[in-house]
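This document opens with one chain alone, in structure tokens, the form predicted alone.
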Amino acid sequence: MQTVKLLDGTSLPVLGLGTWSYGGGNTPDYSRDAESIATMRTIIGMGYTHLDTAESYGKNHCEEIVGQAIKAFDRSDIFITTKVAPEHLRALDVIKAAEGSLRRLDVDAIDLYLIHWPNKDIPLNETFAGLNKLLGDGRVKRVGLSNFSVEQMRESMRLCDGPIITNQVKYNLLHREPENNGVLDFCQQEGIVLTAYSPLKSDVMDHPVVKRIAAAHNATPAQVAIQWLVRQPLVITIPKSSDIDHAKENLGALDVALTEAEVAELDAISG
């Protein structure tokens, strides 16, 4: 699979698996665990080796699903991103949250640990006191951000003992805020990966220009929407999928060769 180079030299696939729908979404659901684990293993076997989860997904249960699913693979082949919730951003709470994620994932280290959302009531220097301890003792290998502004990114870069690897933000053909608020440009200038979440909202896939370009390539609108994202420097995406056919379809996006004229058309349809 096509990859991007992280600031520490690690290569990361441009297409990862968002796991929000595993284990219950907003509340824990244990009724489909066996099916969920089997599905995730099948999708990992297709080449989805970057798994994106969070302690808040399924109120902790999603991480347990991920932890069970990856037991069928060599740990070194799997890259796990998880996130600390905004209510856990005081130094000791960050450490406790990471310990909980490590336990649920049943791993020795988190490959990439993100601040899920900034919390205006907790200073970032307090948060990074905890994150830097986790970096220092190796329980967290890399640190990143999610839903951060350029100003908050700059402060995080100053406070972090390691490089800020990514900022994970909502970004798709019809949601261009990262272009408008400078986050995309800043990430590309600094070598920070922008991880686009929610790439396949229904309004994107129903857009007539997207549908027409997809038809011209014998592709699907989802494949066009994904390709438009990952063709950009230092942009990766993590569409969520608990459906094997959809995961397969999304992989096919990497084979869609958009023309410059088509890219210009897609660039022009922003929200």
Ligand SMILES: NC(=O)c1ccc[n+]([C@@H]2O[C@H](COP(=O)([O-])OP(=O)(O)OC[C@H]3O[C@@H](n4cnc5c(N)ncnc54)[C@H](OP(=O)(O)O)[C@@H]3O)[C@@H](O)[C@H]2O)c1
Given for the second form:
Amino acid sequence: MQTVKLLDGTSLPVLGLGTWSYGGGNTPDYSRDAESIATMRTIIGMGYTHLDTAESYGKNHCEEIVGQAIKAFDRSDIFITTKVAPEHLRALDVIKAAEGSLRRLDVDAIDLYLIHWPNKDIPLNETFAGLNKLLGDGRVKRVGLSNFSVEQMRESMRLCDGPIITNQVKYNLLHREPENNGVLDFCQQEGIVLTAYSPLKSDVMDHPVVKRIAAAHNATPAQVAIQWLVRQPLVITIPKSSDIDHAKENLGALDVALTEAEVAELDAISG
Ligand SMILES: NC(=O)c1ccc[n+]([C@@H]2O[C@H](COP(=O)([O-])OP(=O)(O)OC[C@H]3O[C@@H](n4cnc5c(N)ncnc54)[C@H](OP(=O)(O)O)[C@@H]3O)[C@@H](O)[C@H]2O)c1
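To complete the pair, please output the form predicted in complex with the ligand; the form predicted alone was given just before.
Shown next: the complete complex, the earlier chain at its head.
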């Protein structure tokens, strides 16, 4: 799979697997664990070796599903991103949260640990005191952000003992906030990966221009929406799927060769 280079030199595939709703949404759901683990294993086997989860998904249970699913693979072939919730951003709470994630994922180290959302009541130097400790003892290999503004990114870059690897934000054909608030430009200037979440939300698959361009390539609207994101420098995306056919289809996005005219047309559409 095509990759991007992270600031520490590691390569990361441009397509990862979002895992929201595996193991439940806002509450845990244990009723379909075996099926979820089997599906996730099949999807990882297709090449989705970067898994994006969070302590909050399924109120902790999603991380347990990921932990079980990756047991079928060499740990070194898997890259796990997980996130500390905004209510756990005091120094000691960050460490406790990471310990919980490590236990549920059943791994020795988190490949990439993100601050899920900023919390205006907790200063970032508190949070980075915890994150720097985790980086120092190797339980977290890399640190990143999610839903951060450019100003908050700058402050994080000053406070973090390692490079800020990514800012994970909502970005899709019909949701252009990262273009409008400067986050996309800033990431690209600084070599920081922009991880686009919800690449298929906001009804992007129903947009007439997306549908027309997809038909011209014998592709699907989802494939066009994904290709439009990952063709941009330093942009990766993490579509969620618990449907094996959808996951396969999304992988096919990497083979869609959009023309310059089509890219211009897609660039020009808006919500
Ligand atoms: N950092 C944050 O604050 C934040 C916020 C939101 C999400 N995220 C992360 O980003 C991931 C992706 O975002 P998301 O889950 O909000 O939205 P998404 O990936 O844009 O959309 C997921 C939905 O699209 C469906 N889908 C996937 N591929 C499809 C295809 N080819 N054709 C038709 N439908 C398809 C999925 O259903 P099936 O399962 O049936 O395929 C699911 O209902 C999340 O899972 C999570 O890991 C992070």
